[in-house]
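In structure tokens, the next block holds one chain alone, the form predicted alone.
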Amino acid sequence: MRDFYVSRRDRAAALIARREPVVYEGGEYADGLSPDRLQQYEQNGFIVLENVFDADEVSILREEVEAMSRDPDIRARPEAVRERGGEALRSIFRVHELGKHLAELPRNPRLLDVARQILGSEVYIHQSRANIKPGFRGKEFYWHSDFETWHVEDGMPAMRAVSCSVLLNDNNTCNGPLMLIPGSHRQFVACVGETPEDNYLKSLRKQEIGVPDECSLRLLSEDAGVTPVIASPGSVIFFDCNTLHSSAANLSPWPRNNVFMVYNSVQNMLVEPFHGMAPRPEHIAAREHVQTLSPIAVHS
């Protein structure tokens, strides 16, 4: 397969731009964004949509998280990434599997038809997890394009992927709330830097490899500057494969937890990375155990 987004190699930065669109199928896949807020995700690369999820709702996912964060059996499996230097969990894999209740999260159908809809076809999941910032500790997550990686690293033919991140906790400008670059999803940045063997061991602590120089993110901020997501528990970010975003280490005394899943299309199945590397664990990326997503039944 002919590789259109060439990073990581024997080249100096560059920007390339978007081959595929952002919105599939015209948005009438599925009905999930009203034609306003789908236009506002098309030209932004992202779009918050308050109050999704209730109190009690918000309330069962944050008991399970935290329980699985202090669960020894989780915290010794391959899934569970510390910080660097020290015990402290950064992120959770696989929690649509491990979890009970976050088994269901990413078949509610308030996430998967905005996810149907924006890709134009079903649905799986590549990858979940939840990531976990405490007051105090919670370090900080660098500028990248997920697609960079995933491209990379795990072999995504194209940006046909949509990240979803469900809110936990207040987000607020003290406890490192996402940010995103609006308009940056219309241009791959090509990184610098040979990516080493098993490179999932360091950058899922901390992401040096594959990261955007800073010439290309201040080119990609001047117009639209940077967004920081300021939002209430039960709220949910969707944000494109490819827009650029980042998070702030967590100086404050409240937590920023939140749980995050990729909807990857079942037409951009997995292929071998673009590397030449072995391809990362199943746990980071789904390419064996695919299972195309049916919504559940949701009682109001």
Contents of the next structure:
Protein chains: 2
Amino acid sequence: MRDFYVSRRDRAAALIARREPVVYEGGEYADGLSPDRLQQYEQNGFIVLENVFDADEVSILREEVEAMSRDPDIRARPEAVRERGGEALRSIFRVHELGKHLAELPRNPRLLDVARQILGSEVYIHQSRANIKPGFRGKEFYWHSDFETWHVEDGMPAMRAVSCSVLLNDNNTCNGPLMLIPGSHRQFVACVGETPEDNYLKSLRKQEIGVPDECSLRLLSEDAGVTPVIASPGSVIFFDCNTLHSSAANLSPWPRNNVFMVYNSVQNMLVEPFHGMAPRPEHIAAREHVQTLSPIAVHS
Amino acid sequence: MRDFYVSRRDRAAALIARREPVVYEGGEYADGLSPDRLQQYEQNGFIVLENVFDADEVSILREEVEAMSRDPDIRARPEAVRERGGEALRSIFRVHELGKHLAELPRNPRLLDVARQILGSEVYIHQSRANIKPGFRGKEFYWHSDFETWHVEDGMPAMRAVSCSVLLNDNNTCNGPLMLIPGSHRQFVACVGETPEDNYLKSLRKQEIGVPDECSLRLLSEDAGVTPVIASPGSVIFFDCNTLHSSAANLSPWPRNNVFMVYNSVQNMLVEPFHGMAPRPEHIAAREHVQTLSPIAVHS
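Cool, the form predicted alone is there; where's the form predicted in complex with another copy of the chain?
First the chain shown before, then all remaining chains and molecules of the complex.
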């Protein structure tokens, strides 16, 4: 398969125009975004939906994440990724299989239908995780495109995946909210540097490879600026797999936990990683255990 | 001199009630804060004054800071402190003597009169610096009380100093604005750990000693929360020497430069540092070159 998005090879940083659409035609769904909202997603590369889940629904999810964070069995698993220099958890991967309520979340039609609508096909979960950003301790995520990593390290062929972040806490100025560069999804930032073997063991704690250069970041954010998502629990952010995003450390006393799920199109299944890298483990990038999602009935 | 605020000695973290007033009686000044604002300062331990300087005044200061940041002579001085792991400047100390316009700034009655009013006496500059937080690169300042350091490392006897931060750029959610814990100035957080010699060479880049424990931070912020200062250039923040504050890294493309000056009461001059430490250099803590400030005439 030809690699249209070469990154981390022996060349300088570059901006490459996106080849694929942002919103695909032909997905089947009962509910989805309104035409206005869909257009907003297409234009900015993300959309924030408020009050998708009510307080009760959120607290069930939040409590499940908190219980998992304390569970010694979970903490001993490879799915549990720690912050640098400590025992504090940064992420728990594959929560859509490890959790009971979290397992139902990606099949909730309020989310699934939006993913199908955007990707124009049936979908499956490429990756899921609880991102845990405890008060005072949660560390930053520097700017990156998820697709850059998924393409280079996992062999995701095309930009036909959408990330979905379900906010379990209030996201405010002080606890490291998600920040996005509107419109950045239309350019692929080829990054400098080669990928070491087993890079993920380090990069999930602090990304140092696959980091966009400052010049590209400046170009992309010069006019568009940066949008911080200040929103309440139960809000949902959908963002394109190639939208540049980051979040600062959490210096506040308030935790900032969210559930992050990546819907990938069944027409965009992983191939062998480019440039001969070994595939990352299944809990980081679903390759073998892929299940097309069907909606579940929910009481809303 | 008896040390009422013991910190970094062989004991656990502790909260010690403040002994001194926050607002002192008897300062001479032409202009100052209104009674309402003064009360707000007393209660919260800080106050934000908007539009103290107009756009022209700000750009003169901003350009001077930028010119100093590029000046190889300045960059070679001990006053120029770099970020960890790089050549990027984090702070330039003693700007009230190194700069031309910056030298006049502390004597501007719009600032000086507020400092005199709060401290109830004549004042001098204990420390000044330009804090430079460039886009994408500026690192965080974790929670701390300035007084804790000035007391332990410089021998500042009492809580009778006020910090003044003049904003040279827009401070927004994304570029690491100052965050303060309202009311925290009424408690002294005694910190754990001994101070290594020449600690300042490291601590000005990243503070690891004199850091409040998480339990105290949680107690102090539980009800009061955390206030981020989102404000435009030309705004000024006055905050008590003991108010806990921090700021996140700057992940945005926008620089966040400010001028930080510490007014100390002439009745609170430095003594020998407690516990036999060697004094820090003059450019970090004025000890010999102390000049009582008189107001200059300004056109406003």
